[in-house]
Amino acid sequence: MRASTDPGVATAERYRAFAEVEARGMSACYERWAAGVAADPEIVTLINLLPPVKRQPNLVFSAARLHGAVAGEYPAFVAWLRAHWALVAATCLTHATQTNEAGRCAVLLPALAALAGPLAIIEVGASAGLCLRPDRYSYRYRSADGGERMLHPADGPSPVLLDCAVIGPVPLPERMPQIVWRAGIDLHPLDVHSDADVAWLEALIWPEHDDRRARLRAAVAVARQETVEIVPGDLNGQIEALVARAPAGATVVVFHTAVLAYLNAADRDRFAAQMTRLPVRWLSNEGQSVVPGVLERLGEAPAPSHSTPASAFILALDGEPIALTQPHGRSLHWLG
């Protein structure tokens, strides 16, 4: 688990390790913002009033830009916040960090058009379900040598267009896969037809990040065109029977991408001995040192570099590490 996202870490080393790791090369106001929190005992006392649960800087931080703070310097910043402390807590205790990035799944096509269909795809950690649709986006996949590998919808270009760097052997599809059904579990579902809904997700999306918005507008109007059922619930409870639910002669896919860290080490070592108990393929894409064993199975990572930060996340294949990953879709490091 992340250190901003355990709830057993104290709040000012949370703050300290999001600014650090997470923000750093991504966001230049939560960098500020956080390491502001981090060295400012008056405010850690005053975000301890939250459960430790509800403590993370990207719920903070997004609780308070859906209620009008601006992206800034720390002191602008900590002086909304002594203000409008009621309105960011209240919203904080009723939400949770939901982001529903979609350009996840231009690191995830890869691997699920390797696999045998027709698939069936289940999300857990859904959201509002914008990565349960990899098949209704268009792709630009873009190679070191300066290569474009381009991918569209078997009805024509999409609205919502993923742009990837690729790096190493990347099993690049020809085609989209044939998916015939997906399904999706969230705690709290959002929905695409609710402007508040809406509203949280692009609150969610770190502030200099304009594509990121205009994508999830352009991937909401997407979703807003076909119905995807997601099964409120705990994912741990949920999965073996929405897995029943899949149709016969369909290759089942369980996937997630920034979900397990928000579990503790016994529910992710539950869910991880169901995806090898049920009769699915799973895809991870989470943290470093997020899914049981897989870190482990890693061997030597490659140097971080700006295609390959730090803060990569390590997509898997039933448990094997195949790639390492940005955390937002940016990039594709296929591991030989």
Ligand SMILES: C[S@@+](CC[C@H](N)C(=O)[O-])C[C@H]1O[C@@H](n2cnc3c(N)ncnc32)[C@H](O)[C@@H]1O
Given for the second form:
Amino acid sequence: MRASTDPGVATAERYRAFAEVEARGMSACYERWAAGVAADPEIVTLINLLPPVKRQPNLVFSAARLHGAVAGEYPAFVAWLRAHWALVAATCLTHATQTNEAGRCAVLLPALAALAGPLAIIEVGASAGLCLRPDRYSYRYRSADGGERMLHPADGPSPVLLDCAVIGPVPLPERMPQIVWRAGIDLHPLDVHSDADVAWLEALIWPEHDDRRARLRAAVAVARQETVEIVPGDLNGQIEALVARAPAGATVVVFHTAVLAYLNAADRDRFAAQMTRLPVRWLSNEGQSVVPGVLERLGEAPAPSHSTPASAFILALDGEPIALTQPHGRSLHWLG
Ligand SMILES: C[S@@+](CC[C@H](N)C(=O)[O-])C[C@H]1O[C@@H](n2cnc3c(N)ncnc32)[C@H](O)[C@@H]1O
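And the form predicted together with this ligand, for comparison with the form predicted on its own?
And the full complex, kicking off with our chain again.
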């Protein structure tokens, strides 16, 4: 677990770690806000009124922006926060960080397309289900030598175009995988038809990431055209029953991205054991030390680079690492 999300770590330290590790280079605004909070005992005391699991910077800042805090310097933010604390606190208590990034489909798609179809896909930790529609988006894969591969849904280009830099021998598909059934599981599914849920998804995107906000709006519009069931509940408790509902004759693929970090070690082990036991293919895209055994099987990770930062996720099929991926799906570094 990262220091910023670890309820056992002191609040000031959580905000300092968030500023220095997560926000730096990703959001100048959040870096300033988090560093400011870390050095401001009065605001730390205010945040400490929340239960420890609700004190995480990403949650507090997203709640503030949902209620109108404007990206900018710390003094203006903190004045706003004092004036609107009751609203922000109420939102923190009822909401969770559930960022749903359709861009992650770009790193999942080649692995999905390489499996024998037709596919029945199940996403655990699906949030609003935007990653459950990989075949509804268009893709532009670019390699360092200037090569480019476009891929579109069977019925033509999608309003959602996902750009992804590729490194190594990525098996780029000629056509979309055939997905005949799809469903998800989430502790608290968000509803793409709910304006309030979509506003929360927007607030979860960091201030400077305008491209991600535009993509979210486009992906929500696509998702609104086709209802996909997302079963409410814990992934460990629900997965076996959902796998049993998949149509016969399809390859069942259980996948997850940016989810297992929310589980404790025992629950991650339990989930990994279920993936081995159930008749499924298992595609995971998670932080490097999150999925049991995957980092060990990778051996040594390639040296961090601009396109494959140290924060890269590991994409693994049935527990075997196959690629390193940028956490929002901006790049895909195929191994081997
Ligand atoms: C950061 S979001 C990622 C959403 C999506 N996978 C994506 O990549 O865009 C993590 C999601 O996992 C869900 N989650 C966390 N723990 C879970 C659990 N034990 N069972 C089911 N869902 C869980 C959260 O509710 C949240 O929607």
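Positions refer to the first chain, counted from 1. Being a predicted model, the structure only gives us computed values, none of them experimental.
- Between the rigid parts that turn between these two forms, the hinge residue, out of Gln238, Ala272, Val166, Arg213, is Arg213.
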